[in-house]
Structures are given as structure tokens and as C-alpha cells.
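Just the one chain here, the form predicted alone, laid out as C-alpha cells.
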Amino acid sequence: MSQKSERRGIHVDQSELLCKKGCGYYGNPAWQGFCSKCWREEYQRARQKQIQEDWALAERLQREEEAAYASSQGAQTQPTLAPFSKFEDKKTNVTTRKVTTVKKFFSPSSRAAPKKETQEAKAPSPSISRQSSVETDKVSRDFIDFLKNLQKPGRDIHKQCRVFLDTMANKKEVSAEEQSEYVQDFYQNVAEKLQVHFKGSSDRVERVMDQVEKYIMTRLYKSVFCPETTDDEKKDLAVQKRIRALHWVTLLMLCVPVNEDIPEVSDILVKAITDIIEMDSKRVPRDKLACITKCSKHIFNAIKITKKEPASADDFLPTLIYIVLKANPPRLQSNIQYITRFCNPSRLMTGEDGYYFTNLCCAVAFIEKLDAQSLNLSPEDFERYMSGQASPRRQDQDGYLSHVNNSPSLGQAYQNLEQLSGLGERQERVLEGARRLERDLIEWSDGVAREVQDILDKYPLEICPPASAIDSDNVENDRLPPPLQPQVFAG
């Protein structure tokens, strides 16, 4: 097996990108390989099972405590029987207390103290009290203008959105998964009503849902992006540190079919890096997905120009990994989790947006697990590169020499590098000669100026008064006859 084929360990079969339940939609590592729909079904099933088990445990503990309480009360009341009414009151109090305890155990708000709940209930909604940003105000105005075209359904949708935002404002203590469930349920309810209104017109439903997502998530962004209840920030720092440690990875190691020496390709790769970095500045999940899609299209275009043929999916993933390593996008894991939790699920399950997003998740997972074998390196070299003790760029010349005989293109590239190196040396010599000539000219000019000054000091210039006219002393000029005039004789 050749070295190039050994490096194709980055290859991911396209079937691996699909939901492992076999529904045909794109899966996601964040959903354990399921698509959005199947993951929600699995999550609801597991959650319902856990709730049932918790209820059974709570009921068993309640029965045991009641039995223990009844036996202790029976032992205390054997000498003198208490009145029947008092016994019923105590039993009622115990039952009420146990039921209240079980309800609090399963209530999402049980994690907050009652005093805090009261304060939050009295406090105004953040969406009302907080000064909205310019972007939020613009999105709100655009959303209202859009809904005016829908007339009555538009008014109903706006009312549902306002009620939902007020509800979410009072659920800050819930986990990110529960917030995601609330948002996804809201999407589903609105989409079902729109399906009835538009009589199954999926295009019109998608357009309205895009506007609903933009309005809702712009308002909720600050409270649901990278919340404190998750470890998203910790994962961001870990991924950034990992990517910084892999700064030495080259195109050749990843078998990226892109030639950065082509100016057009180099410009396209810069655009791809810019797009993936710009993702963090967007608030709406759909806009973040659009950045990923633009980045991916730039990658396919760069591969096409380099290979002079349409790019394949096998070439796309290693190039995407290289772009992520060079860009080191800020808050990468938080952005991926934000899209996963709050994007319209139909976008992630199908279409080019879903395909590119799934590949990005695979690229991040590959970077987190990248090892020496993936880059066709020895474990010793990999550790030295990771620790900074050595750099593969110092060994490029040896690497080229080992492949020159097997690859004419690499041989030509190595020859071009040698010529460029020779031209660089010649240019340095020419520049040194020009600098030396400049110094000589300056010294010559200073020397000439000094010699002229010495001569002027030695032989100073004396300026004499001007000589007077010949007859300037003749005082009788007025008595002289007039000058002779030439005469013309006619002959």
C-alpha cells in the first residue's frame, strides 16, 4: 500500500453521516449518531422511563416511611389511645407532606428557593425591562412587517411568539436540554398550524418558520447561548488548546488536494477561513449554518481549481479539517451545540446545510481524536511536534527528496523550490550591492562638499567695486556737438 493510500484514514463513508436508525436523514455526533427526529424520540423514551423509575422509587420510599411512622405511632399510643380525630389529622398531614415532597422532587423549579421564585415572579420580564439592542429592534420590526402579509395567521403567530418568549424568560433555571425541548416543541406546534393554513405548502411553511426562528432566537440568544448550566465553555477552551497544539499540521499530512501556491486558490481558502470565523458573530442558528455552507462551497471550489475536475466528498472532509485547524474558530463547540439545540430540525436533517454541518461535526471529532497514525507519523515524531520540540517544516527538504523519484509533480515542485531559493540568494546579493553603492554615493557627495569648502576657506573670494564710465568726470558734456548721423546719397 502506498503512503498516499495509508493516509486516507481520514476518509468517512457517506453512510456514516446518516442517522444510525436508518431513517435516511443526517445524523449528528451530538445526538449519538441519530437525526434530530430520532434523537428526540429516544430522548423522550429514556426520559419517560427515568421518570417512571423515579416515581416508583419515590412511592416505595413513601410507603416505607408511612409504615415506619404508623408503627412508631402505634407503639406510642398503646398505653393511651389518642382521639380518632387527631389521628386522622396527623395522617392527613403526613400524606400531604409526602405528596408535596414528591411534587417538588419532579418540578423543574424545585432547584430554586421559594424566596427566589417569588422575586423572579415579581420581577418584570427581561425582554421588557432590558434595553433591546439595535439588531434586536430591527429583527422585531422586520418580523412584524413580514407577518402583516399573513393577516390573521400572522397575528396569531406573533401572539404565540410573545407568549413563548415570556414563558422562556421564567425558565432560566432549567437545563439547556430542557430549553432545547421547549424551543423544538414550539417549532413543531407552529409548523403544524402552518401546514393546516397553507394546506401542505412546504416552501411557504419553511419561509415563515425561518422568520419565526430568526425572531425567537435573536431574542433568546443571550440567555441560551453557552449557558452556565453546561460545560460548553470548558469544551471551547479544550478545542482551542487542541487546535493551537496542532498548528504544525500540513496539507501533505492530511492529503489535502489543494495547491496554496495558486493565487486564486489561496484567496479562496482565506475566504473559507473568514466564513468559518464569522459564524461566531451571528445570532440566528440559520445564519450560523449559512456561514458553514459558504465556507464549504469555497472549499469545493478550491479543490475543483486545483484538480481541474469536480471535487469529491472524500476530498472535502480533510480540506475542511485543514481549514478548521488554520482558522481555530472562536467558541466552536458552543456554536455547534447552539445550532444543534435551537436550529429548525428540518435544516439539519436534510439539504446541503445539514450535510455540511454534519461534516463539520465530524471534522471537530476527528481533530479531538487526531493521533500519529492519522497523520502517517511515528508516535515519537507526533509527540515531539505536539510538545514543540521539533517542527515538520524543518524536515520538508528530506520529505521532498524521499518522494521526488516516485512523483514527477513533486520533483518539479522541489526543483522550483530550489530555483526560488537561488533567486532569493541572488536578490539578496543585488540588494546588498545596491545598499553598498548608496553608501559610496553618500560618502562621495560628502567628500566633494568638504573639498569645495576647504578651497573656499583657503582662497576667499574678493568682490571689487564696479569700474566707472570713461567720460564720467567730464562736466562739459552739454557743450559737445550732437553725434554724427549717417547720410544717404542718391546716386
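Because the structure is a prediction, the values reported are computed rather than measured. Numbering follows the first chain given and starts at 1. Note that the rigid core is defined as the largest set of C-alphas that superpose within 1.5 Å between two forms. Compared with the form predicted together with its partner chain:
- Positional change of S378 between the two forms stays under 2 Å at the C-alpha, relative to the superposed core.
- Taking 2 Å as the criterion, N149 does not count as shifted between the two forms: its C-alpha moves by less than this amount when the rigid core is aligned.
- For L420, the Cα coordinates differ by 2 angstroms or more between the two forms after the core has been superposed.
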The other form holds:
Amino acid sequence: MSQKSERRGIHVDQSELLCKKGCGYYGNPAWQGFCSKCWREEYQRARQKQIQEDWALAERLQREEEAAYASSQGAQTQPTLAPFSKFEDKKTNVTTRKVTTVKKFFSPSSRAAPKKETQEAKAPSPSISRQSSVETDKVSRDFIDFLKNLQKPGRDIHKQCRVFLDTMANKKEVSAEEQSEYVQDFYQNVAEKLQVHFKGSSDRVERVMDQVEKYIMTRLYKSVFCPETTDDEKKDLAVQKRIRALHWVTLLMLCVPVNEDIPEVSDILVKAITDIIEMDSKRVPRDKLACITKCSKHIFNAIKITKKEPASADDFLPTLIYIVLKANPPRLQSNIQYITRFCNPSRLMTGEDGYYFTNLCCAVAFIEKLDAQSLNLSPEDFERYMSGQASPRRQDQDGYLSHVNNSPSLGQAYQNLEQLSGLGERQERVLEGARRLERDLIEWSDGVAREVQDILDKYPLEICPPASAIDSDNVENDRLPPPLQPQVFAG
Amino acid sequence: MASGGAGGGSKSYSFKVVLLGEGCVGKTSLVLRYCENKFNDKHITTLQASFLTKKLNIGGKRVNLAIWDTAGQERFHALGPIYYRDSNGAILVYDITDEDSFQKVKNWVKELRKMLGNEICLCIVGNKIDLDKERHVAIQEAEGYAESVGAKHYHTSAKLNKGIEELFLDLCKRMIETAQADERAKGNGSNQAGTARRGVQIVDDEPQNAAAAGGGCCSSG
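Alt. form predicted together with its partner chain, vs. the form predicted alone above:
Every component of the complex follows; first up is the chain already shown.
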């Protein structure tokens, strides 16, 4: 079977022009020789099958793991050897599995048919939750792979995690704070055990803890991110609205030490904005933190290019506030709360990531409380800007122009527009001239006609009947010799 | 929060130190001088001077120092508590030629004592002593004030590299003492959970009571 799938997966026979299914339509090499309709069917089938198999694999691995654990408990005489060889076994198993599943993805072979029916009987419709669990399944597999290197403590951790996840599944109704407590207690528990195992090598403990966090939080994400028991969503909307209302805030008002005129700097700022927006798409608290850190690094770069010296907090915080205002990151409060509740605390408190996260919290707090004074504006101006009655940009043309100049591409666009309007004017003038010329020409010809008419009127042409030819009545003409003919000389 | 990574006999401490001070008192120069030993230098390698770390070894004890710079502008004053939550030490910098900056320091001290009590080690630092001729804050006044609030006073010059090493070394020693006293009081870290839990939070809630929640959920493994 693998042979067959290999042939199909890698080498595509160009001669098979018709759909492989024999439905009569033409096939396409890009669809493995199927027509579009049959390919879609086969693809869906293969996909569902893979999801099912992954699921089965995860369960089987877990069973094996438990069995291995039990056997290592039982057979004290050779405690390491047996499970180790088994691990080796499993490892190769897993890798080959992976390869075949990838192939399977692209090779909807006929062998799937009998199996498929039983599957469909089991799961009549591939539910949506199943499909979305592909990511969590992948994380589970990675986690299992990672723990294998740790041998016995790895199995312990895996078991603990599973037990913990089961417990959490029953705790969906409890408040977010309690959920946070459970998760934090769990982290601490595992970390303490690891401390003992690794004899205090905190680097290794950290590494394992990162994986544990990744596994647990990917699994729990759906149920604990922005839960209904909290007002996170309301806060999200409030912040979003607030930031939208503050769209008019300029670099100058915040005293941001960044010069957007430099193309490099404005590019970096765009990257920073992208990073902070991307935070929402991550599931693991640590990955979310990494987005904030990346964003911060971009900001530091922008400041360094502008100021030519390392950025201090005095420079950094205003710039971060500006970026948050420009980005209006989705579900900002939910994300902050989620990180606060479920991130590994050691990372949040002293680490660099923690520092940037704290600054983000500060930025949000500042935006929420911001008033006229904090932007060096008079309360009246602030009110007018907030209500949309006036815009600081429209008010002072200088500021507006400098803003236009801020972005080179925007400046170029404006220049082009100006040139275009100039061209339009010239075109208009040319047309005008052409019309005038036409008018002149018509007038001229009319004038000429008129003049001619006038003259004709003035001096009417009298055609007298021709007087009889001078020599018509000269009869003797006939007698004249014929006119001389030109002579051609030889030559 | 001095997380004592107890292992291999020797202890290691992680301390968080916040740096407070008005805009141009030289906070940045101070830390850059300490961590990079450079002043107004074109060759400063670090991208930023807002978060810096330094590893120290004091009497066989390893110390990881994380120095958090804070935005000193008046408009960000209200954000202070978010920054200095859970910090072990605070360095309050003023410019000896600027009376106002010393007043600011006084405000911060009041606030810190109110929010964090006596657990935090305070250092009041008069920077720019190379400009002693233009001094506007009297030495006696500053030192007297420091003593009255239980803080230590230091004179530094980032430009001349004076007093900075001493400042940080002294602070670390004091933080270790505080941490040790803390441990003894709590009985060998039985309440680590409580301290490790007060992570960064935006909402000004009561510190969560970790001990009450217990860890029963995952002890079955």
C-alpha cells in the first residue's frame, strides 16, 4: 500500500487525463488526477480519516505509556532497560506514522473505503469540534514526544496533566479567579517536583514548565479565555471604543521620541503594530508574551534610529501607548487578563517579558484614564476632539502637512495627485484652445464666404454672349497649309 | 518574591529593583554606567536601557538583579503602582542641582511606603555630584530626610563613575537580609505560594489568598 501511495504522491502520471474516479470529467494533476468534485470529496475523506487516526494514536500512546509505567513499576529488576527500548520503539513508530499520515493526506486510496464506512457509522458527521482539535492534537503529540526524553518523570507529568485537565473539565462553571488558582497551583506543584528531580537546575525546570504550560493552556484555551463568568468582553469593547475615540492623538501630544519621517522608522512601527495585533491569535500565554516582547523590540529599534541612543522607559512607554492607539489590538483586556491568570508566574515577575507586559498594562491603564492634561491640551480642545467636532490635524495646516510628509508613499501619492490635477488643467486648456481654433476656422471660412459674396454682389459677373470668333468668317483659312509637325531626328 | 532557587547548597536570589526619578535626573545614565560601564558613549551595545539585568555574587550567594526603569514624566505618575508591585528594592534618583526632583522623590517615598510597607529597601540617590558647585539640595537635608523614612542615602555621579557600584552592592546586601528575615519569619518557605502568587495584575484587588485554595486538584498523580 505504501508503494502505491508513494507512486501517487510523488510521481503523477500525466497521461491520465480523465478523472481517476471515472466520472467522465477531466482530471487535473494538481488534484492527484481527480476532477475538482471528486478531489474535494476524497480530500475531505482523507482529512477526517487522519483526524480519527490521530485521535486513536494519542489514545494508544497513552495506553502504552501507562502500560510501560506499570511494567516498570512491576519489573524492578530491569527498571530502565525495558521502558527505554519501548520508547525507542514508539519513537520510530511515531515518526513513520507521521510520514504516512502526510502521504495519506494526499493519497486518497481505495483502501480507505472499507474502513471509512465503519468510521462513518461511528461518527456520522465529522463534528466541528473535532476539526478544530487538530491543533490541540498536534500539541499533545509534541508534548508526548518531549516528555519521552524525560523517561519516568515525563510519564508522571503526563499523567498529572491529564488528571488535571479532567478536573478542569468539570470546573467550567467556577469563576475565572478560581480557575487561575487551580492552574497556578498546578504549575507550582509540577515545578516543585521538577526541582527535586533536576536537583535545582532551574534552566531545565523552566524548559519543562514551558512545555507543560503550552500543553495545558492549548487544551484549556477555549474554556478559560474570556469566560462568560467575567466581564472581560465588556471591558474589551470599552477599551476598543475608547481607542477609537482617541484616533486623533498625535505623536507630538504624547511626546513620542520617534521620527516617522524616516522611512525605516515608519516601517518598524508598522511591524510593531502587526506584532501587538498578532497577540490575539496565540493560545499559549507565553506565546502571547512573546508577541509583546517582539513589539517592544521594534519600538526600541525605532527609538534608537531616531535618537541614536538606547531607549529609556521615558521614551518607551509613550511610544508603546502610541502603538496601542494605532493598533487597537483585538480583545486587549481579555488577553491581558488571560496572561495574568494563566502565565507561569516566574516569567511574569522578574523576566524581560514581564517588564514589557507590565508596560503594556501601564499603556492600557493610561489610555483608559487619559485626559486633557495628560496630552497637554486645554479641556475645551480635548472635549472638541473627543466629540469629533474638530480635529487637531485639520485645525493647524502645518501639522496636517507634516503628517502627510510623514509617510513617503503617502507623500508620493499626494504628489502624483497634484501632478494629475495639473495635467487635467493643461488638458482642459488644450481643449479650450482647440475649440477656439475650430471656432476661428469656422468664422474665417464664413468670413471669406461673406466677403466673396459681397464682392460678387458688388461686381456681379456679367457673362456676355461670346462675340463671334474673329476669323470665323474668313473662308480662306481652309486654304492655309497645315500646321508644322515637329520633326523627329534620328538618334 | 525573592525566589530562592534552593539547590546545590548555595542559594540564588532574584530581585526586582525599580528605578524612579524625574525626567532628566540621569536614571538611564546611572544604570548604563552600572551595567555597561559607559557614559554618553557611542559604543553602547544595548538597544534599550529600560530593562537591564545584572548577575552578582555576594558572599557566595548568587543574585540576579532585574532593574526596571520607569517612565518619569508627571503624566505617568499614576501608573507607578503597576510598575513597583512586587519589587524588592527601589532606587529613587534626584538631581542635586534640581530642588523639584528632590520633592518628587519625597512623594514617591510616601507612596511606596503606603503601598508596599517596610518590605521594600529604599535608596535615595543624589546624582550629578560632579556639578557640586550648582548644588541646590543640601546634603544634610537629604540625608536627614532619608534617615527619617528608613532609607539610605547615596551620592553618585554617572559621569565620573562615582558611588554607583557601592550603591547597588549595598542595596543587594540589604535585600538579601530582608529576604532572609522574611524566610525565617515564614518558616522555611512554607508560604511560598502566597508570595509567588502576587504576579502582575492590573486590577487592584486584594492579594489572592493562595493558601486557602489548596492544591488538592492535582495531587492524585
